[in-house]
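First, one chain by itself: the form predicted alone, in structure tokens.
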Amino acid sequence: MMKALLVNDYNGPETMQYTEIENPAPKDNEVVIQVQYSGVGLVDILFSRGFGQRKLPFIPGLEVSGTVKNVGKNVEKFKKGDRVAALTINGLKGFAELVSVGEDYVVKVPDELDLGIAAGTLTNTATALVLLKEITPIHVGGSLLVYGATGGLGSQVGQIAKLLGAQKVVGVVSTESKKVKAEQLGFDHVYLQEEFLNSSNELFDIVVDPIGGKQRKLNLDRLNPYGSLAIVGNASQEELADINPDTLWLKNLSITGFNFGMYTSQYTKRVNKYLEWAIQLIYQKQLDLPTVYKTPISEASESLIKLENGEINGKLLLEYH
């Protein structure tokens, strides 16, 4: 038996239960990981409050790191004891002591790289890489604006845009303390949200919006001709923006939605290369994660509530002993 953090209803982190369940058995192409860290995303909290109406009960969790415990009979790349990180975004299930996951979603972690950092890297860094390489490519000399610039995803989008040749990368945040953190992450300029909405007239080739809410419609006025609004989340859970599609036609604009979970289920082999790339960028110190917060799995509910309330700004990890 192992322990896992279960969602048994849609009442949020408050009613999650850390309880015993059966150990996973690997299928032929799967790797069983003894989890040391689970990465937490805001979407885990949204799922626990009924977003997507996932079948109950379920185990949240998009990414993990740890060591290989055993492997299926067709697995050749990994062996017992290997240090690894894995994407669990398709079936969730990452908030558990043991996770069984397809080998294409698993990557080795260099000995010198902290397993906590590895667990906090996969989802957000790979999402940013796919977004800016394939979905809305940033061209050399281009400009990009990202909301939530110190969040798990926003922090990676800004840095990767720079690595891919963007000339101007601007962030939008909600507080002065977040503004300082975003500046430390290398953004060319950082605005407070109200300041940006009310005073700035800057235009961009790409606007990346994981937040949603009232500014989503206004973002179309922030785009250069042939610019793109990339919708990658709805963290605010506010009312959806009413956008006239003729605006796109008349102004030569586009709106692109990108769901990384769906992408990973459709392009498994390609995702593996992005996961390896993400780990290497962090290992080679070409990217920084936002502030990392490690909390024991036994205190997960309290920490998830703090994340939801904005009391944790950065990357939250659940730690197993």
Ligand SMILES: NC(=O)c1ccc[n+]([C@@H]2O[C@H](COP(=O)([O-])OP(=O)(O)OC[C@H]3O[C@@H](n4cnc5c(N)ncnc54)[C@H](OP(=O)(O)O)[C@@H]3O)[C@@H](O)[C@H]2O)c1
Contents of the next structure:
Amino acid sequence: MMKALLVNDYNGPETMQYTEIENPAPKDNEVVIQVQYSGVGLVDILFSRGFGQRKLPFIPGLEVSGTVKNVGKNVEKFKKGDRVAALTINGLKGFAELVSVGEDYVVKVPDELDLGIAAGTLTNTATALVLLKEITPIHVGGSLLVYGATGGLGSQVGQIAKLLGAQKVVGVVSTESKKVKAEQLGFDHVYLQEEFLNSSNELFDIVVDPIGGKQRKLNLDRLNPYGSLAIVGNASQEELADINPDTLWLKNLSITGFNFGMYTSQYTKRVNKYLEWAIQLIYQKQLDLPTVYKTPISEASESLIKLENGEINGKLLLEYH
Ligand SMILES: NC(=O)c1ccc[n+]([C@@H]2O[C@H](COP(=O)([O-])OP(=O)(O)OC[C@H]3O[C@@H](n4cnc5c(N)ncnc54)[C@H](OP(=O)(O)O)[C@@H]3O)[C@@H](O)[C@H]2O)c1
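Requested next: the structure of the form predicted together with this ligand (the form predicted alone having been shown above).
Everything in the complex follows now, all chains and molecules, and the chain you saw is the first one.
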């Protein structure tokens, strides 16, 4: 038996239970990981409050790191004891002592790289890479604006845009302290939300919106002709704005949606390539990484609530011994 953090109802982290369940049994192409850290995304909390109406009970958790415990009979790339990080996004299940994951979702973590950093960055870095390479490609010399610029995803989108050759990368944040932090991440300019809504009239090739809410509709006015609004989340949980499709036609604009979870279930081999790329960028220190906050899994509920309330300015990790 192993322990896992179970969501039994839609009442959020308050009623999650860290409890014993059966060990996972690996399929032939799967790797069983003894988890040391599970990365927490805001979406894990949203799921636990009923977003997406996932079938109950379920184990949240999009990403983990740890060591390989055993492997299925067709797995050749990994062996017992390897340090690894993995996406558990496909079906969730990462908040557990053991997870069994298809080998294409697993990457080796170099000895010098902290397993906490690996677990805390892999999903968001890989999401940003796929978004800006395939879904709304950023062109060399192009411009991009991202909301929630210090968030797990927003911070990676800004930095990856720069690495891929964007000339102007601008962030929007909600507080002065986040503004300072975003400036340290290398954004060319950072606006406070109100400042941006009320005074800026800069235009961009791509606007990335993980936040939603009232500004979503206004983002179309921030795009250059042929520009694209990428909708990648709704962290605010506010009602969505009505958008008139004729605006797209008249101004040569597009809106794209991107859900990395769905992508991972369809393009397994490509996902593996992006994970390898992400871990190399992280290892080679080409990205500034978020501060990580490690909390014992047995005290997860309290920390998840803090994250939901915006009291954790960085990436939360659940730690197992
Ligand atoms: N499309 C995908 O595949 C994909 C992948 C990863 C994440 N996401 C989505 O991206 C969003 C951000 O996720 P994350 O893991 O980056 O979260 P995070 O690190 O907690 O960052 C969330 C950011 O959202 C902003 N925010 C605005 N209203 C908020 C609210 N009511 N509660 C919490 N945060 C709020 C905050 O920025 P400010 O305070 O500066 O506004 C915060 O920095 C989520 O909706 C998540 O589902 C999508």
